[in-house]
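Given next, in structure tokens, is a single chain: the form predicted alone.
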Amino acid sequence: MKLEVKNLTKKFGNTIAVKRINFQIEKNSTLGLLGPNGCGKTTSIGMMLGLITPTEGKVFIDGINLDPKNRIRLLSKMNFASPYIELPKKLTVKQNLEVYARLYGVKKISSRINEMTDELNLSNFLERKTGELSSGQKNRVALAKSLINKPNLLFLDEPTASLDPDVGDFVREYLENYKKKNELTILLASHNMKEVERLCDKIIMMKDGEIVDSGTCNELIQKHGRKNLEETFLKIARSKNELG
């Protein structure tokens, strides 16, 4: 699926939280959004999800307009995971995901489940309530719940937050081979710059609100004249906004 985003803007009263960004994810490729804590990445993917009522601005999915009257119609077709949403803790991790196959219309749940199961190693507290779990196998179990429904678009927020360096690389490989083999859109925000060096296409990255600069590593490395992705990120993130 292809997204687009047009003029999206949103304020909380007097504040400005996103002022009209405008970028487009082409399909089957990964956008990785980036930009210091504060600067409106959750914000815009709350309204790019249906969650927050844009200021501002339209958000089209596949040319259609992400509006009440289709929204129920996208949404089946998209998902999102992030480490800072816990999944209800006194569910097990079996319930969790028949909840969730069950509230995105998945058909043979249990053949589904399975599926994920082997695919992420989760037999082993697949029976165990989810607020039981540690970080790492948290994160297993909300990578597994965002494509039970085998979305086309995925948004995921800090998936490898807090996560040792092994479970982080299994997260990173597996996302790697799913998008091999299945058609899949991903927007990735995240502050591991290895990690979006790895899996990502295209980067934008957003300051106060707004983007301020985009392209792939390699271009915004050398626009800026730094070794690698991190430092070119830390120098627009400490600047002031005069990037374009």
Second form
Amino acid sequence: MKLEVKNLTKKFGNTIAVKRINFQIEKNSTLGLLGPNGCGKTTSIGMMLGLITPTEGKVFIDGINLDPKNRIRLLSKMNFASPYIELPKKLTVKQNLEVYARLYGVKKISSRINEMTDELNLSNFLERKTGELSSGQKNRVALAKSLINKPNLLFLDEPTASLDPDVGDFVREYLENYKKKNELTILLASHNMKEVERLCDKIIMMKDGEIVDSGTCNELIQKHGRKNLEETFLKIARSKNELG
Amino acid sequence: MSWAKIFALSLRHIYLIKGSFPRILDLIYWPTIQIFLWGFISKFFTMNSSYFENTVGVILSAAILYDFLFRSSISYNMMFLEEIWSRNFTNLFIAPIKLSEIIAALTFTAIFRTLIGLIPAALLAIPLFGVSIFKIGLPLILLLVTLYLFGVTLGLMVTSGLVRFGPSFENIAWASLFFLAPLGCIYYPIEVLPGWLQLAAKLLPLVYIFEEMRNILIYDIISYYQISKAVVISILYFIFGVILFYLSYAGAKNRGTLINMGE
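Got the form predicted alone; any chance of the form predicted in complex with its partner chain too?
Expanding to the full complex; the earlier chain stays at the top.
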């Protein structure tokens, strides 16, 4: 799916959270959404998921406007994972995945659950309550939920935050392999620059609600004359201070 | 509306209840305590005043029906609060579900939670106090349906507040029914209220429901006109509740509170 954002703006009272952002993600590519805390990433993702009404601007998915009329149709092909939202803790992994499979209208529910849990090494935890799992296991369950409907557009908000390097690497590798086998466009918001370098085809940098730069990792690193993406991020994030 | 999605949403709450014995116990506990409390108070009055001689059944039936209303409203709120407490809110609202399906799922699932509490309490009252609400007969179904509709409406209104203002609205959820109880004329006739409060009370379906319950149990008279009045008022409130929910949802989307809503 192709995602296109046009003049997207969100004001909360007098505060401008997101200011006229424009970008697009080509089908089957991965875009990294970077920026310091409070720069408007979550608000932008909220608008792209139809959870926040933009003050101005529009979101198009495969050319279809994400308005209330098309929302249900488009949401069935999208999904979202974030460590800041959770699945019901008292339900088992299997029950949670079953509920969401039904909500997304998945056809062969049992086989899809088995397929996902096999791939994500969760088969042994199917009957365990989600709240009893470690953060690494919970993270993989959240990822299974976000892929249960075989989405064509996936929003990932810091998918490896709070994971140990081993599990983090497993998740990144899984996403890389999953993308090779499936038609999937990803918008990835992350503070892990190595993750962004590994997974993203293109990056946009946000600051104070605006897009301040965009390009491939190498393009941005070269443009700003830095050694790596982390240094580039720091330069852009602190640019006002340097100027001041 | 998709019945498969409504079922899926209901399933989430059925799994939750099924998997937790303390939750089932909690659902049964409070209605049973109510029955014991009102049963013994009524029995005490019977022993000490000839006026109350024939009204034990009336008071106890009123307690059971009021509890049914209370449980249906609280069940509705609780299921929604569960989504907030478990931080599942965002997952739910990015799934391809219509608001009408969420309302329908909560409405249908609340009946299970309510009946888990009501049935044991109503059955317990028969051997313990010799009182059976089933004596009301067929009109009982109409009274229960009307009470349920109004209970769910109250739940819907509080849920609208939760959507709009977030978890800070939780206390209102618990207080809402206690606020309406004095006006509902549950244990006493409307004439007990001062004139101006009678006018306010007549805007609620509860007055007609409990008045009819007393008429049936004491005088063996049924006024379907009064019952239909209660049904119509409840439906009007329900429509208002649905509109309020849609408006609150739109407000929450504008304020950006649907994302990351949690404890």
